[in-house]
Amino acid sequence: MDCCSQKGNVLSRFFKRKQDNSFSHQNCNTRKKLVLVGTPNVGKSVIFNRLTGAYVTVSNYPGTTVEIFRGTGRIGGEIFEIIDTPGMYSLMPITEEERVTRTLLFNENFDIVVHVVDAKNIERMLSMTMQLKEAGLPVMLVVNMMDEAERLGRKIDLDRLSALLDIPVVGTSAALNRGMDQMRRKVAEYVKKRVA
């Protein structure tokens, strides 16, 4: 399923926004397509929030009861549909959620998949982010809940971090607003970089 299959409540969603602050409508097979995994409680819902700000459009994964939001956010200068999926623990499904997650990732087309994990527990989340990068996924890593981390002395090497795994990584406080300006910079970049 993508942006055009609902057009009429897509399209009534954009023209709302168009009188709200002129966001201006670009045709959906051109839009970027930003997806968000990881784990339940990393903050991806506030991260969905942030980009798109309040128009979005939820929906059952089809043949499912699984809820999928889509909405629109500018990223860039460009329009990105960005996607908020279930939670998942990695690429091998046991939960309905996951498998939905999991088809929604090999069944789309994204220009970027954004791997967002909590700073508190980033070990045990990794492996996943390799399993994405393994499948040939565009994959970033948004390391989310710096602010938490922070607070119990932990200190991570973004850097460091984004060279040994040879992807972007970028390090968020969503809830604070800390950390999205150059989140959606990382974003541009990488895309951008792709289409070279």
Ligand SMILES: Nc1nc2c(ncn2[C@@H]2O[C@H](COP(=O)(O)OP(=O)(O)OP(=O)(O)O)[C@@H](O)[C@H]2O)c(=O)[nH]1
Given for the second form:
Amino acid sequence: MDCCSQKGNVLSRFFKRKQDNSFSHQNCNTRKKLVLVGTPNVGKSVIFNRLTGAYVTVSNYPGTTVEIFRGTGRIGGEIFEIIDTPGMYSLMPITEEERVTRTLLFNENFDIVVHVVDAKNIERMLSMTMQLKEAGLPVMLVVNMMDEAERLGRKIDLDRLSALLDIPVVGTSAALNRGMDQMRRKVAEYVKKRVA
Ligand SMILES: Nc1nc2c(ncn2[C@@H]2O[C@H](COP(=O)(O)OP(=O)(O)OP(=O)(O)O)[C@@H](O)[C@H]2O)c(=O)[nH]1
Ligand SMILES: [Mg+2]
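Coords for the form predicted in complex with this ligand, given the form predicted on its own:
Every component of the complex follows; first up is the chain already shown.
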């Protein structure tokens, strides 16, 4: 079974409302996949909108009302498939949204899992970064809402955080379109390094 038919099976199990035609043979072989995860209200969807173009599909997980958004965007000269997930507090699922996100994370192959956190409450959110890393997922941390943290006089040493976690870290203020180019650069570097 080739990669396209495998992914087709996964899709047909997960999505009943819309079959995504973007999984052509060429896409299977060339398109990188990025998924955005994190607790509710940290700015995942704003980042998703910044990264993706006009063509976005929304699908329900079968038998649930949980919506998964998929779009595409150019990062470092390559077209990525970008997936926005509902908010989750932990990889140990309690809510339906968490179950769906966990299933997605472990049933699709992602080139990069972007954990988005709120710069104002970063301490509370890093345990999920560790969970994602320990699960063997290719994690990058995006510390969003840097504008609000700065307004509160909070300073976050992103380089130190990156060294401590041993993953790439980038600061953004997605609502203000700040840090997005740097995020794209770091995503491209990370994915390139993993392939090499
Ligand atoms: N000040 C500021 N507000 C932001 C930033 N990013 C997002 N927001 C705001 O934060 C709120 C939540 O953003 P969303 O993108 O909906 O958050 P989400 O993570 O997708 O939330 P769920 O879908 O509920 O999990 C919105 O009102 C955004 O406008 C930012 O960088 N700075
Ligand atoms: Mg959202």
